[in-house]
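The chain below stands alone and is given as structure tokens, in the form predicted on its own.
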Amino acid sequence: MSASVPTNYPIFAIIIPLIAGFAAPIIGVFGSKIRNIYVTVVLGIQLILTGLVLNTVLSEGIISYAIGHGVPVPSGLEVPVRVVFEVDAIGAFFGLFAILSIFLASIYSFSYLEGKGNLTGFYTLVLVMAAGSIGFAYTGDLFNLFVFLEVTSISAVGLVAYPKRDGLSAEAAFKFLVISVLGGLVYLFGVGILYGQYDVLSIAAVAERMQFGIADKLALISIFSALAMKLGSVPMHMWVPDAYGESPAPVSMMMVVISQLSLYGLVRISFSLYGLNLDGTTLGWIIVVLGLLTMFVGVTMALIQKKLKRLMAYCAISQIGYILLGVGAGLIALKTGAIAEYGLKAIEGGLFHMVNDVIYMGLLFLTAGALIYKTKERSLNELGGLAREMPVTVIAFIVGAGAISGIPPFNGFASKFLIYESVYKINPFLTAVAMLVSVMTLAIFVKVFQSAFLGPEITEYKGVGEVPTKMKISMVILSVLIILFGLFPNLIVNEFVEPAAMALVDQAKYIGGML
């Protein structure tokens, strides 16, 4: 695609929040209201730009270009220093919902964090995270994939550590920092192997030259392990309960985006980089097994939790398992001619569930934050009777709980049904396990609903009332999206998810889009 205003939307979507983030301390001098308006406008512009990028990609095709030029070195050669972008349907689709989540979390945070010190630094990190998230979704370069993921991870470490509450948030941030550094080093090791082999870093260029020898397989193991570590897959999930559970509710919502970014990276590497050469059956079964373990461990650990947000963190882990199951089953089926059509459906289910998970897990964390905001209590054992006081929150919780449990007409049912149906053709046992986990998830949230909202009203919570309007706005918007996606799943799948899945499996088109 020739250079044009639509072609430049991706770089605008990255540069604007990045520059705005570093300018935020100056804006903060004029007071919190001006700062909040500033953050809302910047993220609103970024959200519009990501929507325009998605529209351009769906109507005109892949957007691809490089920024930079050759830099002379003493040997007389030129080293290319540049950022390569290749935005296809899946990158544009995921980028839009990543920014939507950060935008709604920020609106919620204006009231949730009010009065908790100088928040200018907090919103600087939010804007930098937003820029890094879009950079990660849009880049077509292996090294820049690492750079943008680290930008989001470093921002997330600061956001998790921001509330200084009994040292727990600092401990959670440190655990995530260790995982981020270790994962980054392992990822770079794999990228270094590929660069040594092919002397290029563009995903499309490496994919075209791929020989799939021993070194390439070692690189795949390194990159896959690093991304699995950073997305919170079992057995590398130890950081998730702390980072999700101890951070403020809006940050927990943003952390879901960080995990899904790593999951997006894993899917991108598996299909766009290795797709033509990959033994999909072997890697597919590895991903399926990881998915089953992640689902089962997450939901069983959630059963025994007493702290509300920690319980939801383990449920978030279990939902990652569904996405891994769909993607892994898709890899297996695509290599099996007789059921190849179900492979595409499984991938569509996984991608649809990825977006749905961002929406309903974000809503559940916001409802948990609303309870903590009003009661200052994190233990389920100390809550009760709040349905009378917080009607908007209880309705939002019911919507989120129905979605994560896979109950119609909510969005979780639509994406899970796609996964159930397609995975059944590969192995009925896989569907049975996935459905069992949904039943267990429903039991967990029935318990939470009973503990927090039903029963006799606790005297000290009488008259606490509903949360501020800005917090309700975010919860209502997410609730509406969950219901709309559940009522009209075919529209979402046909218009957005199917093009994203087709872009993912069509490696030749991705390579041609850049080269």
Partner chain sequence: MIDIHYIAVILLLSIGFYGILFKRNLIKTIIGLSIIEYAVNLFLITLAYVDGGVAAIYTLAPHENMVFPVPHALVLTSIVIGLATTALMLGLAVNIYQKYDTLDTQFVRRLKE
Contents of the next structure:
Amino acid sequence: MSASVPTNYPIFAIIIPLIAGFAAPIIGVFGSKIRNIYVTVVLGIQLILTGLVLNTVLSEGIISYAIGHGVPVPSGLEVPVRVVFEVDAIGAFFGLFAILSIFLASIYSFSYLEGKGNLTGFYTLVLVMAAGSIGFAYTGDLFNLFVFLEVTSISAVGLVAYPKRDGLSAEAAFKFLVISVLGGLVYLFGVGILYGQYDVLSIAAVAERMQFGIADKLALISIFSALAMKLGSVPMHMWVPDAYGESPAPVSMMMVVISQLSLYGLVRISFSLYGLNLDGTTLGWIIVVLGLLTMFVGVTMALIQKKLKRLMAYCAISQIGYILLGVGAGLIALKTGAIAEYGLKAIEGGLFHMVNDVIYMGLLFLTAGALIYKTKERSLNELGGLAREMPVTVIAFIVGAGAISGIPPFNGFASKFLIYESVYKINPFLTAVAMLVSVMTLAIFVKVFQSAFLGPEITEYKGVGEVPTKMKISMVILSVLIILFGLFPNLIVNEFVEPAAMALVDQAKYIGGML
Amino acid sequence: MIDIHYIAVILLLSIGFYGILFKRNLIKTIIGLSIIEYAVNLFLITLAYVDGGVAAIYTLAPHENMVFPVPHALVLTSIVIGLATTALMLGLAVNIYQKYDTLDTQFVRRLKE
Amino acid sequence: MIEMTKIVRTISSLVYPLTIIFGAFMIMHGHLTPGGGFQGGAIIASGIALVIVAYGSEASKDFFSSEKLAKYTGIGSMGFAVIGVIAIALGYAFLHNYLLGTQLFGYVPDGINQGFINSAGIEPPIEIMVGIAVSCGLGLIIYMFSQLGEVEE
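Could I have the structure of this protein in the form predicted together with its partner chain, to go alongside the form predicted on its own above?
So here's everything in the complex, that chain up top.
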């Protein structure tokens, strides 16, 4: 039994926050202080568990787990009908950062949301969302992917709609919910097509039996478009600025995680389910074109925004474009053969950027939240001269802005450079667009920096002071992570990103991990 | 031979998409989404249909020619999720109506300003 | 929502317990007949809806409270998870049916039978927990909507 303890980590990482979330209304009666400690402890335990899962996966290979089976790890399922979890390096890696982000966002929210009504429901939703994200990252089952997709989006909608500010948040949440419900149903339709053909639902089993017929392509189209809708890629991006912009800052940070999870789902479906046997070039080019559009439209829309958080939301859209570009270029390069080694590089760049994006986008949203918390002002035109008042916030902002624009000592540069380098081999034009978007992003953030922090002191904001300690802690931890990742990119890439990219590319291993 | 159920699925899907895309009332959008959900559920349950099969319940089953019950479980889960999302959407619609005094999507766009 | 006429109220008072019993029957026989926790819970919630519609939103505050319904929803869901976690404590995978074949409640023959209530191991307790969660959760949703409606009238 002692040998089976590590295999139980994945399920505990899902079950503990789920149970804790349902118990939160009972804990909530003891007052906000105890509830905050409770949420911190639960998310901390989950963070440790996801770290242990990553450690186990990196040292011992794929963990597979069949719910309801006699022994947790079946040596081979004759009829693969069980609900399964299959954790490989990418799932474990991504799950860790999703939980890290949710953990820091909730520490920040303790101060940010203090005194804004009864928050027990809020933290119930946060815990359920944490459970759902981990479930999404760890599952090896097409239908459970749908279930966890819906769990995360329902809780995220609840979080977005939580502040009842004159109907605006309800409007934003409604848009987001319509998109996620529609996306979920289209996804389920695709799963139905696959199930009708192969009679199994686990990703590994479907991948093994895949025949790449017309129906499979139809299923790919519906699954792909559903997930593209949910991650806010360009044709369906209109919900992103509303949902990111109207929610409280910590929720915006969690929303970035939700988007990235959908992106992870997209990558997982493209690689692990359909694999490289599919006509990878077509799919790759579709992803690349989507990425370019997303990058460009996002950044140009961000240029004209006046509200701080809407501006950042558009920048978040454009950053998703980079990841799509990296992954799509990787798919093309791996198919082409001659430049296959650049394919892996491009995928590594995309995955690394995914994690970096979670970190610096979260940091930027938190600094925006700090400004709004102190000044109660959302428009950039009204802000100014806050650098003297809020030294920690301004440093965090500079770090985040440097990272998002890809300036060397920060993590954004490390991953963007990987993408530029490998994408250049496929088509130099792609690199040119990517760099142009980076320059535009830098211009946008210089503008924001100038109008929010520099300039003459506005008497209204004189003596607003720095934000509370809990908010500072989150921002400082994220800044330190950005600088660490920027200074030692090779360490992160070699230790974590490369195994993740290998796990993604090696479809046979993924299938073998389950069957 | 095309099964008649699939035609019903496609019909329901198109009605649902029509509701989402061309109707301005938020409640009608919600109805459209619900119809799409029923279409997907119908599709899943149609996949599970076996001529002459019986439900996979051992209680006084006439014979052992049972259908594989996984799609039924999927549809049940999907119904539960659909219930949650519909309730949430209706709740948000009520919230929007209280603040905007209208459900017309033409006027529910204060975010764009 | 306003109170309905005396006839409706009397009939709903009569039907309400029957609805609850039918829902409980559905929950208890989830492993033997079509039905189960969700369906039975939905039936119980429809009983709650019946009372709310008949007595109006003002009077239904005396019967139900959102805090209690939320608490029982949480307890039901937690119970489900705890039953699953016990399996891990016993050395199996999560939600493994550890009561199946233990003959805890007597011997059950395999194959087609006339329906033994004890033939499904941990399934009935799970269905009961799901039933509690669904009936209270759905009831909570209906109750909350009924309380929203009173703003209009």
